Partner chain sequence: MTTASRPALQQRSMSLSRFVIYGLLILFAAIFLIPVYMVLMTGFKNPAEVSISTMWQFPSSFSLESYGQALQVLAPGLTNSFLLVIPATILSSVLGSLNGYVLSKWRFPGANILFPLMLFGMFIPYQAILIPLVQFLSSIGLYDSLPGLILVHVVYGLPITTLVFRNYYAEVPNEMLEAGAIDGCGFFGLYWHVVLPLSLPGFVVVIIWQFTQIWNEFLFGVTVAQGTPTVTVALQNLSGSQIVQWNVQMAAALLAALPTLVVYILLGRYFIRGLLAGSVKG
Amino acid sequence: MIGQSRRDRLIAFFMLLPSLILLGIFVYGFIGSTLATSLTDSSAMQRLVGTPANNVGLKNYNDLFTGLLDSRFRTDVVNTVFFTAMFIGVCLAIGMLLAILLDQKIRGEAVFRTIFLFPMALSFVVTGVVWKWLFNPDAGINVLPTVVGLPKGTFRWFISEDQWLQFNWQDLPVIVVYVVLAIVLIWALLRWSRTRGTAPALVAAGTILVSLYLTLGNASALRFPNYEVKGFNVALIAIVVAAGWQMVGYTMAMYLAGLRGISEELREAARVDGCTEFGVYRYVVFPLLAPITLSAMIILGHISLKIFDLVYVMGGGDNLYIDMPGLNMFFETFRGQQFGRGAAIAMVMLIMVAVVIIPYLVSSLRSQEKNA
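Since we only have the sequence so far, can you give its structure as a single chain, in the form predicted together with its partner chain?
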């Protein structure tokens, strides 16, 4: 530790203070304010009349998940889940493939790397404008096969209205509860098979009893009030392609940095031990890349949970087949002037991102501490 002088330490702290105050207000103060707004019926009307907003408790949140008129938000949530899963899957799979290919002592590696990474330097708005045209059903990609004499493509891309994997939103709480019960049961059984303890056995028995109780007709209490069909909107594939085009390079760069960190000696040792080239990847490289996969999933996941500009440009909030919470919040707040409801959507988004990011931040800084 340098600077034993108390005066210098004070100066150091005071140099940091402005940033701390700014972030304190702009991040935490503002989040607190949004939270407060989300518990009221604040709107342009109420502000115009000059009456204070009424405290409505959790009504806005309740409406979002169960209200008859807020089906749009539920569609957004379902869209986000499907989009996030596909986006992460595409980026990880293609990113890793490209990184492994580039790690084979390729001639012209720098050129390939530049090509795969340059979309990262673009704005999502540029990506959106270009891909919106490429996905125009009457132009772009659909016309491409005609260049070599094939028939025109017919997929309607981001304005497709097809829906797969349909389910009833009413049943969602029941589905979630069953999934959680199943996970707990499996965990408890695994635990029990190892330790033969009474605690895991009791947990397992408990989950079985609860699921029996639910299955024997008591599940209806959990269901949401309104019948509502949701599903995977095929139009999202277009957004995944455009977003993937932009972000695959990012995972590729992360994996490539990871691969370069694995020494040739380590791989050689595995070969000496009789590993085939495939075995080297299976037993040496992939396990060493696992932490990178986790980091990439979290970074990509929080990007897709927040996604706004790309979808704004491609759908503009009118096309509900590709709508997302970020857009819904924007239109609710700045077009509809329903500040209370907009704030509630924003808080749900914040919670989704925080659930992913906070554990990551804590663990990644802790491991940094250990290495330091």
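Residue numbers count along the first chain shown, from 1. Here the rigid core means the biggest group of C-alpha atoms that line up within 1.5 Å when the two forms are laid on top of each other. Please read these numbers as outputs of a predicted model, since none were measured by experiment. First, how it differs from the form predicted alone.
- The Cα shift for Gly149 between these two forms, taken after rigid core superposition, is 2 angstroms or larger.
- After superposition on the rigid core, displacement of the C-alpha of Ile21 between these two forms amounts to 2 Å or more.
- In this overlay on the rigid core, Val353 has a C-alpha that sits less than 2 Å away from its partner position between these two forms.
Structure of the form predicted alone (previous: the form predicted together with its partner chain):
Only a single chain is listed, so you will not see partners or other molecules.
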């Protein structure tokens, strides 16, 4: 039996070996090549004259985050953060609501399910064209009030220049530190409160936060050198609506599958114990749907971080109020012919995606080890 098991493992290894080699070359090999290029000043002009690229270290990355001429990239990063948060929130909330409604065994469920899933059959290019027409300030949704005699709407949608929640880019490193520390403290607070009580945990967390605020408030070394006002560009609402319209059906399908997998006996047991219908969802349904929520957040976050075609179709690549890093990388690399800078933007995008994907993979591996 031992020999047979070893032989099976060898057979499985050699069966997977071609795929592993191809994966190593065409995925990780190209990632390594992109990383190496991002550390140089490679450009089309150098290649035309046959001059080798110079190693510039982290200069491209430093320019992206602090250079005076790279404000577009910094705007893209801020846009991506706001768009990702709103896009995930809209898809999860509306997808959950639609799934709960369809789970009530309503008449014509199959028809509604098909209607909600249909946008997924379209490409983001088609979605962008349709919503660009609908969001035309002079001929789209804004003219609907005139049908009932009301004045035309004035919202500028994807060409709006308004900006909310403004902050100084110079303070971004401190803001990031605060956010990370807040997440860690909340996690530690929840664990500590289970063993030592809520009051001591709150006192300890408050003391730590005050100390960190006093320390980081004067930490000028953490701040970027250039002053720039960034914030939430209202024009992103149009992109969120268009992208959410296409992906809400996918989230609904995930939640509906999860709801159908929850035993009715569990719900009945909760009702017998005195739970209202809201309590059934709060204490039984929603906790059981937590893994689906995590999976949906990872997939939607991955889509939002690398979005390109929808924004390109709606904004044409020149509308910086809805610009994203993918467009910047495309123009920098294939129009500006600055391969080193374009590769640096690509690596930053890879890191952003990794921040979303790696925790999910770690969680999945741990759950597999527990179930093994």
